[in-house]
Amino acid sequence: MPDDAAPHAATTAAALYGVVAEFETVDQLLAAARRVHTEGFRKIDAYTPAPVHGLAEAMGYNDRRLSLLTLLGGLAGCVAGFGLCYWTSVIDYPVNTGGRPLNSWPSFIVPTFETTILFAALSCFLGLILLCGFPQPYHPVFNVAAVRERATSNGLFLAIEAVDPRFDHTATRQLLESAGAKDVYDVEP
């Protein structure tokens, strides 16, 4: 018979997507996903209803990719601002008023400002959208009940997907409840 439930354990880990545990209060959340991230995982995710101070740096996320990406769509919209002000007033349409120079750049500050200001936004948007995985639809986590009866009112959650290297069913289950976790539910794909 031991030999049966080997294969059948192997099956139903396969066949999750992950765990996910809930905690009664944020100082727990918190706790648990500063010892979860200890412990090696790194495929995990918590589900709250307001943003947790520094939940983010207990999972060990520090990605600035879309800090970078806003920088170089603001100097992509300064320098498109600016050469779309020299190439209408110098090259395209060149009208000398009042004697002053044809790249007069002063005249050029407040379009370069606004194109710089906009191609920000957009790159930031747009990086947001792109990072995120956005659209999503669906999503496996909210197959438990308790998450999407709760994750948007009073609920905390700490979810940590299958795939994680460091995950196994039993052992990933006790950890949370070690660490806290009012109940801890499994994730069906």
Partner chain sequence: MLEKAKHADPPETRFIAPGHTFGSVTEKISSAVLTKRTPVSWFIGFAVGFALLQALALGVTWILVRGVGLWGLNQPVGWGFAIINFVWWIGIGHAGTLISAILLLLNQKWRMSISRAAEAMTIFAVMCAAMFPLFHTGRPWLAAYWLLPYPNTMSLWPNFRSPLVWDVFAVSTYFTVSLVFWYTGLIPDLASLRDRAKHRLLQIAYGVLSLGWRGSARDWQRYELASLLLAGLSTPLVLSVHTVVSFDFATSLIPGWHATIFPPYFVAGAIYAGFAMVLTLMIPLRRIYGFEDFVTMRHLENMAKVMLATGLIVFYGYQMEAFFAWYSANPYEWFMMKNRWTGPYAYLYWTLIFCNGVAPQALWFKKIRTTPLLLFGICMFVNVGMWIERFIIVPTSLSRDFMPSSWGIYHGTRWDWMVFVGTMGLFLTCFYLFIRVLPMLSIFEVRTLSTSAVAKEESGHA
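If the structure you just shared is the form predicted on its own, then what does the corresponding form predicted in complex with the partner chain look like?
Here we give the lone chain, stripped of any partners or molecules.
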């Protein structure tokens, strides 16, 4: 853990990844996420078994890069598909069929369309994997038994990392408790 990044918590942060709080309801979690973000914390994340609309936004995250990646993938697929049809039918092995145009582009639309969709979908999927940092076999929050047991079933969690400049072990725990947390756990790195 980089101690210099957490001057307020130099004594405890060295041994901690951060703290994670468990909440009872989606409303409490949303309110707590919003409050923690307002208090100036930035190294935060929430763990929920189902997507909660507005939760990432409440913590100041809004990653839309995937749309751009998908668009670029689609454009690449479009160019590749048409390029394949054009190159093979016009340049590499032109076959004159009764004087019909070699670049019969309406016929090439179907393969072009399919490769557009294929490349866009694969870019979208690989983009998701890449942006989420997968595959990621280890993450410190898995050290907390409650997260391991409930984050993918019925638990709602909010984590604050010790590297956050505003992190202070005692004060941050109190903040989370006052925000309505049922339990607050320390996360080993």
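None of these values were measured; they are calculated from a predicted model. Numbering follows the first chain given and starts at 1. Each form is matched to the other, and the largest set of C-alpha atoms that superpose within 1.5 Å is called the rigid core.
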| property | result |
| --- | --- |
| Is_shifted G99 between the two forms (CA, 2 Å cut-off, rigid core) | yes |
